[in-house]
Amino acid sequence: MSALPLADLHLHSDRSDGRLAPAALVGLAAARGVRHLALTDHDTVAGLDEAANTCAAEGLRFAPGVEVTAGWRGQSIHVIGLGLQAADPVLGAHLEDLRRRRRERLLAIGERLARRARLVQAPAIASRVCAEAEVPTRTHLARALVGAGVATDLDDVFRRLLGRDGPGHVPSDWPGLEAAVAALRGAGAQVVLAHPHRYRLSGGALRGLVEEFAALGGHALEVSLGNMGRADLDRLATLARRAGLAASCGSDFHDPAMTWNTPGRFAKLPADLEPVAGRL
Ligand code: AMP
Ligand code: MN
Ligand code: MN
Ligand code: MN
């Protein structure tokens, strides 16, 4: 049983890749039932004077945050900021940085569609997407496509080009776990380890990220999202008990378009864990 009011930790606004304005995005989570709001938009800070703003407005608790990306082994992982000072300069270098790194990446990754799936258009298009977008993603660059008529949706895009096997593949070159955690617990953040049910990972791999990131100070996993099965939940919450992590929750939402994924909606967390939203 947990006294704490409805709490989506998870959610992203049109100043990343999400489609809405931080202010309808807060009132389509009230309207949802959320009560307590953390804005995590990729990479940046941009929207968090207007989630708060309106969280004040409508009485809803807000946490400022952000979803942080990262390398560890290779692969793309997300390190979620929650109750940081946004205006905090380390961490406003590190994601300057990582917003170069990501316009870099999107143009080569046009470069490589032309090449490698014959879309002499794709560079146009990622110069386009990296000329409108602060943070310019791969969901944009998706949309774009799909706007452009070579594919049927997002996730024909990313299964057929932007996927792991696909042509549009680039192997990703973020600064590392250790400098993610730092920049966040140096402005103050909970952090917390996103989504780690997605990551292609084997179990023991998975263990040893976790272990790794609660030995550098990680203080939260997420254990409860939109859309997630009982039986990853399950596996996400064994993890976070067995490294000593709170719990963190949230929609992951982006588009009210995709209705299967909506704020405020996904499982609660199993009652033994601590809800890092206590701490916020
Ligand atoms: P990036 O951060 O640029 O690597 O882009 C990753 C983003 O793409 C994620 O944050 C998701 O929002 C989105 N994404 C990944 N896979 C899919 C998919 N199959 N369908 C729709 N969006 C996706
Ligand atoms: Mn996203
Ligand atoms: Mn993510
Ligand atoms: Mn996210």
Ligand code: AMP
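Here the structure is a predicted model, which is why all the values come from computation and not from measurement. Numbering follows the first chain given and starts at 1. By rigid core we mean the largest C-alpha set that fits within 1.5 Å across both forms. First, how it differs from the form predicted on its own.
- With the core held fixed, residue 208 shows a CA shift below 2 Å between the two forms.
- With the core held fixed between the two forms, residue 83 has its Cα displaced by under 2 Å.
- With the core held fixed, residue 73 shows a CA shift below 2 Å between the two forms.
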Contents of the next structure:
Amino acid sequence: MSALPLADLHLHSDRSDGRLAPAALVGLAAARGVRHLALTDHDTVAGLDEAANTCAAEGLRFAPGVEVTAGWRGQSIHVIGLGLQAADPVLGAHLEDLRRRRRERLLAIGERLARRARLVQAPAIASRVCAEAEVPTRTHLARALVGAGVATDLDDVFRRLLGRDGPGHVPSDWPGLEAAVAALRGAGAQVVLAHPHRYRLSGGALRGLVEEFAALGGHALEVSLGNMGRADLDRLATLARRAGLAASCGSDFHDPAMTWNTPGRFAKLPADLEPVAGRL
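Now show the form predicted on its own, given that the preceding structure was the form predicted in complex with adenosine monophosphate (AMP).
Partners and other molecules omitted; one chain follows.
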């Protein structure tokens, strides 16, 4: 079997919390040697047409995708759909609900920052972010707070204001994992559990998450990701084998200023795992 072309199946544009427009993102990925890519913006498919058209012009393979936010045992979990039917009405309604929840959460964060941190401008900043961003995220809010001189950089915002113990922390309220998997499967997607090593879970809880994901009809585990250590890759490869899941890889690229995390930069998948890219 011939080797598959370099596939980056986890990329973000400015349609969610990335920095580049979809066309510019595709151009950068092509320059980095990527020949097969997926645009996986958070909770929106708004950039897929632009990315697909640019991939066609560049001679690249394209997989329409999305990264869906879900809840599992009180944590935010991300599930990627690859090769999906972007116009599926059930998926569209699910994504609109997620964006509504995001807007409501950011507005609540703005109010809490005004009350608890005496940042009287925070509600107006949060309102502006919600009006301007297709998918308003805490990263958007953090950037706006830095721009307003409230903090020195994003790390400062999350450390002092938006972290779990910060005055602006508002617990997330997402639909469950089952709903996310069902919506993506209904749209014909290959369903991938994103960056499992990042969740604050014990080894046993992570195994439970992967097993439940597989039982719900998930197809693949994201085994190789940009800036991942070898120990995490080996651990996720073992989980994929045990659950009978295919393997996905991607950079999770957001910002060209982060030169250590560029499209196409991640370790190769173990040879015994089936690449989900081959199904797309």
